[in-house]
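First, one chain by itself: the form predicted on its own, in structure tokens.
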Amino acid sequence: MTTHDDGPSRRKVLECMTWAGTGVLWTVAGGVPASLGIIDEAVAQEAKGFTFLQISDSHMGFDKPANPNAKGTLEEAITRARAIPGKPAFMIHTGDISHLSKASEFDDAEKIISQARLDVHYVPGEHDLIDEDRGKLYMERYGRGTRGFGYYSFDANGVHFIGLVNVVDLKGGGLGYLGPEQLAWMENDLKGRSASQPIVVFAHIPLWTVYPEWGWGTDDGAQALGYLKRFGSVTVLNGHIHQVMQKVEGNVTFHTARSTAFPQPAPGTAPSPGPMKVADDKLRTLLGIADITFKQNEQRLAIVDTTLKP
């Protein structure tokens, strides 16, 4: 992808990022992300291991010019998910299921996502908590058995998953916020776990600082990441920014997912974030899903980002 040099701040943001292309299988060696090439069915079938899916930012109900048919593109994403060789263990949705927290939007999303025939683990985006009762609809549907506004953890195939909520009480400029209660819970949740156990953390807003001018980061994310330093394999998955970015810091791989609804501009390339109108024939090349595989005895998870239109 071509980028323009817009000054020191722009270079600083991009110097530690790698933009993923269409359907590229990523691996990490020596802390550096590397592409293994364009993914096809044969490669996918060879990627044996514990696999799960990530989708994000469905924005069900969105109908502006950037994508007047967000329902249709979510359906395309789920069709893509069903076509992946080898059934994934489950799906993670990293927030903004709905656009305006309406019951009808959650209903439509559920009808479509259920067609993947996978268990789904959710965390909310800020758009999921803006109803009159401040998240009541979200919590009734997706928050049972969780704490606060929906944070929780679970184990699968030897991997420990932590779903965090950083879209309540947003800080200046829209930065995410976890809060002391959730941080204390996270610290306790990790106590006693072996440093060799792989950890996957997922939340809506990136825990790392992507672009603070647009609120693309979490105010107290560094404290959460501090609890993860002793673990040998940590993967942090987010949504919110509607584009693929990847960064590696020590033992931690950060990965943000595309939206299934609409793209947003790259950091610093527009006056502000928000739905970005592109040519109709380009839209589906900027929307997609992520297929994530964990292999025993390999430190990093392999991530395959696939767009709706190759």
The other form holds:
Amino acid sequence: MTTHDDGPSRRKVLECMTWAGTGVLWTVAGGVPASLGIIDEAVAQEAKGFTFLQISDSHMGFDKPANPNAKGTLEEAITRARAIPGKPAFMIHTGDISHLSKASEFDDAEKIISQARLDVHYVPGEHDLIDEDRGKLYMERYGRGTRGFGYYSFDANGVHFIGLVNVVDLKGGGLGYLGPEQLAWMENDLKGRSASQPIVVFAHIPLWTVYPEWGWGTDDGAQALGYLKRFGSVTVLNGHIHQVMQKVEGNVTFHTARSTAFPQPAPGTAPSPGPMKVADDKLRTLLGIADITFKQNEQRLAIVDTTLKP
Amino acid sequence: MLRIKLPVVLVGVAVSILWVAPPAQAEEITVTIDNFAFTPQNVTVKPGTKVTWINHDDIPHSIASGTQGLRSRALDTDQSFSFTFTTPGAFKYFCGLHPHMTGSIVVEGTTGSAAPQ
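Having displayed the form predicted on its own, please output the structure of the form predicted together with the partner chain.
The next block holds the full complex; its first chain is the one shown before.
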């Protein structure tokens, strides 16, 4: 294995692109610095090359000026997803499927997203659990085989996926919250796994602290990340902030996806994180999807963010 | 001239007193939700005051707290929620969707008494 020592320059580029908010194409080396010496290459190579998609924050039912037609842009996103070369293995949706947890909103989402003809693994956003019965509709539709309000794990092509819920039982003055029960489950879920197995964790609110002044982080996210320290390749995929942000810290790549419904401002650039109204011809350059590829026989992971319009 | 002006000034003073100290009696007050913030964020009221929160954002918010009954459904744009505070004390609350949004209602005791009404 050759490891290119391109970390600092890559990070610098990513940092600049992230904050400019203009990144369209990202290619990230998710490999492990050889000096750590904890990689069992043979096991890692069992992870065959494959691609999966991420969509996020569809907000079915949203009809405010920032995008009066969130259904239309979700349809466009799914059209994009179908045009991605090579058949993706499945799709993950990182929450805020609906705007107000209405049955009709979940129905609309299902109708449109099913057009991708892919299995979809969901986690809820805070907008998905605000029906009268606090999450009943979400759990009826997406909660089968999950714990709590919808956390679970699964394996695909040698990669271990963990879907977490950090939008329940939120504390006054706090950020996103996983809670002790879910954390204990996660610790146990990872027990006994080879440190060389690639791990993908996905949740709605960023697990890393993006901007606490706007609630963009998870109170007990550090504890979850602590369980992942011994793993050589960890990818954390989130939504919630309706823009692409990326950070690489040690073996962990953090990435947030765009929304398919409306953009939100970059941290601190507006009075609040509310929906950002932009010129009509600019809207589709700020909405989009992501596809994530594990390349065969390479400890590399590539995340490509595609906007609805170049 | 002075005789005419004096009453006008007095009326002006009376009006400004009403504006500066709204909860002189058990009344109704409104807390608005704009730009992911409660305004006024902290407010002191007399027992029996009905507080109404109204959401002016394009995103739903809610009122959540550890106080019995002080919990709303998600409020979509321009929807509101009311709660009448009868017991003296400090009541902290937050948005159930965006918990970094916080506020408090302090209900004054009646003439120094902290006993519930």
